[in-house]
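Given as structure tokens, the chain that follows is alone and in the form predicted on its own.
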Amino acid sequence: MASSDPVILLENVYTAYEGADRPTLTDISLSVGKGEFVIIGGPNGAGKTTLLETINGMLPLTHGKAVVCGHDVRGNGVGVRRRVGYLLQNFAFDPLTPFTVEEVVLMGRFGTIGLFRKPGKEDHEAAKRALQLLGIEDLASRPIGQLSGGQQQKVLLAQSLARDPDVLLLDEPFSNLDMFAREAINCLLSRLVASGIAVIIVSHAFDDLPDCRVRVVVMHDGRISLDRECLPADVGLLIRNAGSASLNA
């Protein structure tokens, strides 16, 4: 499903983890435009997280072309990651982690300012905006390791937003969140999509999705088996039917 002005363009992409005897992703072609909301579905091991890692320039391409935010993934993964926010699946901080919430969110700015430059006024303002967007500004001075899993999840999302990304990649972003927190995150995602940010989510949770047009990409065995737009209410059924079709093929 092509876009006239894609922020993500994958053409016949193959990727493989080091030491693997066969590609993890096979012949992936995907074009995502500004302000698109994409849900990646499929069974465990289908390649969903690998697809996010490929878009983020974290895995080498063995074949094909990948351009993200105007940067060739093969030669400029660092440039890609400056423009992409990536929320990892089930990441948790050790209780003794010696950073405050504000410091963790500020780390999202390092891709923009560099690791060895001190954050300036603009960076602190970006972190503050991100904390406010997630409604966690009251946690700014708390040690990150002492927060609940759901609170840590919000902090990491704020970290991604602090870099003012063009693309937001979210791997199971609703894990550890209660119903009210999920509803708040979905309202935020709706606003981000409306502002032109491309949001791509790997998720098994299809309740209370953002109130916007949804594009569903279903993966099976490292390939895309379905790529279709639908209404939020139809996402779960579409993914389940696509999975059944893949298994019976």
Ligand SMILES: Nc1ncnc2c1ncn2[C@@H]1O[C@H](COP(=O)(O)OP(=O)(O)O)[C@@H](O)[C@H]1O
The other form holds:
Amino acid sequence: MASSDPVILLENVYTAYEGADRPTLTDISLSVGKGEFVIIGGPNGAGKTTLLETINGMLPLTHGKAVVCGHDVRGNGVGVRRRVGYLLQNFAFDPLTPFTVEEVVLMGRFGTIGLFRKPGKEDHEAAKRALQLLGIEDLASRPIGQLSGGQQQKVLLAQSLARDPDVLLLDEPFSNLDMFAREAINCLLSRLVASGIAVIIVSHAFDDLPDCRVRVVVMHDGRISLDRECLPADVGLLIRNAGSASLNA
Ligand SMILES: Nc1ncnc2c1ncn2[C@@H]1O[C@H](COP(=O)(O)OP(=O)(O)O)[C@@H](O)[C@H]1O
Ligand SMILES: [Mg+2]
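For the form predicted together with the named molecule instead of the form predicted on its own, what are the coordinates?
The complete assembly is shown below, putting the previous chain first.
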């Protein structure tokens, strides 16, 4: 993959859930380069999560083309997921989950080390770095199910980072986080973007965005209704205006 190639390239993509009588995503075209920070807005049910799942090769395309990190998602979803960190929306561990925080973060390496290989020294080092980036080294040996929702969210973000991804997909990562954690994560995200990682984030929190150029993508009813670069301070207004324009349409 040449360095100027987009890390995410969707062309006229349609995605349908199994058994659905119409596609959930309709004619989506999106090209994202290295180090771009993309915030995805739009009302509940607009297709934001479906878009992330499509980029991550988890849903079959019924039409169009999707190439992520140089891999065609149709034929090589596994190759895509090795290079992509994906933080699921509203994921919570069962209180009895039998893994420590460190083990959960190490699982982020499985794309790299293979499901049946024991983690090596490099894997442990990558997991430790990820825990440090999130400032949660002190939680390493705690059972994951006994942490608060916000702490679990940080662990899952560390898990996504442990694989040294080229693309980070974050689905409403701030929903459980207090103001201090949000600020710390925004600061981390600006550093990741500066290091060349493409960050795609679904969020309804428009304050304290990372201090970098932001691209706003707004979705309505499975389509992209706005795709524009702006300053962090203008994101909320752009998304709100796009929302009221579509309500009046
Ligand atoms: N697993 C699924 N099976 C069938 N339909 C689904 C599934 N998940 C989501 N949908 C539908 O797809 C549409 C978009 O959902 P989603 O991508 O979750 O929206 P958003 O993340 O923007 O709130 C909704 O109409 C939703 O009901
Ligand atoms: Mg969603």
